[in-house]
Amino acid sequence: MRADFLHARPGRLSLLLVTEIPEHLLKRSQARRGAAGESAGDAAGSTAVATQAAAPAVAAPKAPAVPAGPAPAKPDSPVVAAYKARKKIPVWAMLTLSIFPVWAFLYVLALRPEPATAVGPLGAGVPLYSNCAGCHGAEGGGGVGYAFADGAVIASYPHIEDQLRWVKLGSDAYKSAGVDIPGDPNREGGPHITGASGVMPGWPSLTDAELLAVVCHVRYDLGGGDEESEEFALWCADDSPIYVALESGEATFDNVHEQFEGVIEIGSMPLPGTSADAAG
C-alpha cells in the first residue's frame, strides 16, 4: 500500500490511499463473474421454456372438408343406349295425340242421329204410365193386370172412349154400378170381366188431358195401335184437337161427344163397352 498527497487545502489534509490488486485475484474475479451470468443466462432459458410448454397449445384450424366428387356413372346397356339415341316425339305432337280419343269420341257422337222426341200426347204419357206399370208392365206385357202388348188393349176396347172411361173410375165404381164388361162384350176369346183380373184403381186425380195422354201411350206405343187410323189422327196425334181441346179446358169427358162429330160419350158414371162394329 501507498499513500499519496493528491490534495492539499489550507488547515486539512487529504490522503488518498490506493491498493494495488494483484493480477491472479483480477482474473479469478473477472472468471467467477462470468460464470455466473452464464448460469443466469441458462435458468432464464429455462424458465421461458418451462412457460412455453405450460401455455395451452393452440389447435391449428381444420381445412374445410372437400366433397367427394360423384362417382362416375355406370355406361348404359344397349337397349337403354338406343332408346336415348332414338328420336323424340315432340311436345305438340304428344299433346295433339293426347286428345285425338276425345275428338273421335265427340265425333262420332255428333254424326249419331238424334233420338226422336215423343210430343202431343203420346210425348206427355210416357212419364204418367209409370203409375200403371207395376201391375201392366213396363213393356205392357202384363202382369197382376191384363196385357197390352200385340193388340191385346185394342182387341179388350175397340173404342178409346171405353178404355178412358174404365181408366178414369177404375173397376170399384163399374162393380157398384153393376156392370160386368166395360169394354167389347163380343171380344175374341172372350169379354174381360170387371174385378177378374184385381183390382183396377181409378184415377180421378188426373186431369182428361192426362187421361187421354197415358191411354194413347198404351194403345199406340205398347199396344201396337195403327198410327193411320183416324182414331189416331183425331185423338193421340201430335197435333190432336181433342187433346189440344181437354188440355186448354174447351172440353171435358162429359162434353167432349158433343164437339166432335163421331166420338162416343165418355160421361163421369160407368157404363156398357161397346162393340167394335158400334158407331159413335
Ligand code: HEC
Second form
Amino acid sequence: MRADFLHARPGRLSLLLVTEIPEHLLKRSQARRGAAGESAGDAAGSTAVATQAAAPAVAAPKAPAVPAGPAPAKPDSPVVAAYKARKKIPVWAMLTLSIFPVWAFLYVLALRPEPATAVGPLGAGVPLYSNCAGCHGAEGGGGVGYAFADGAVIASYPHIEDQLRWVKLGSDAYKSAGVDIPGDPNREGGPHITGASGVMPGWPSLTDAELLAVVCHVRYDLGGGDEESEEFALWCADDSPIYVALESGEATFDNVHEQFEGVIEIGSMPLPGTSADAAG
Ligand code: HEC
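Cool, the form predicted alone is there; where's the form predicted in complex with the ligand?
All chains and molecules follow, beginning with the one already shown.
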C-alpha cells in the first residue's frame, strides 16, 4: 500500500514538471524513492540500502514541494483574493493616525515633572502655606488669625521685611519684647496690636528662604499684592536675587539689608513696624 502510494506520486509529478525537471533526474529520484520506500517498509533492510537511502531522504521530500509553487496560471487563492479586495484605509484615517506621534510626544512632555530650578519663591511657598492655612484659611480668608485676602495683609505690613520678622518670631516674642505694633502704625482702621487677636506661633523651624517663600505666597497669591512693584521683583519674582541669596546661604535675615540697597533690617529680634511712607 505504502509503496504504491510513493510510486504513484512522482509519476504524476513528472507529468506536471516535464519542462522543468530533466527526465533522468526524475527517474533517479523515483528509483531512490523506491529504495527508500522499500527500506522504510522493510524494517530489516541492509545497511547498504539504508545509507543509500539516507542522502535522497533529504532531497525526496523536496520534489513534491516544488510543484506547489510554480503553477503559473493558478487563480488567486481565497486569501490573496480577499487581500486584493480588502477595504483600503481611508485617507482621513491615515492623516489622523499620522498625528498620533505628535500627540504622544506632547502627552509624555506633559507628564514630566517641572524641573526643581523653575520653582521660585511663589511656587515654593504653596506647600509651605499648609503650616498657616489652619488658622488663616486655605485662601487667606482668615480664621483664628487675621485674613490676608483683598489687600488686608499688605495694609498691615506695607514692607515685606516687617512681615518676615513677625512670622519668624511670632506674637509671644513681640509681647515679651514690649513691641506692640509689629506692622503699619498708621494702618487704616487702626494698627494691629500684638496679642490683640490671640497667639501667633513663631516659625524658627523654617529657613529664611522658606519664610520668604511662604510670605511671598501670602502677599501675592492670597493678599492681592502688586506684582508690578519693585518689592515683587526684588523679593518674590521667579528670578528674585534675594531669594537666590537666601537659598544659597549668601545672605540671611541678619545681613540681607547690608547686601541689597533699600532693604530694611529684618534681624532676629522684634522691632516696631514701619508705615507705607517710611523709607524702605
Ligand atoms: C495657631 C494658629 C496660627 C498659625 C498656625 C499661624 N498663625 Fe498667623 N496669626 C495667628 C494669630 C492668632 C494672629 C494674630 C496674633 C496677634 O493678635 O498678636 C496671627 C497673625 C498673623 C499675621 C499678621 C496679620 C495682620 O494683618 O496683622 C501674619 C502676617 C501671619 N499671622 C502670618 C502667618 C503665617 C505666614 C503662618 C504660617 C507660616 C501663620 N501665620 C500661622 C494665628 C496663627
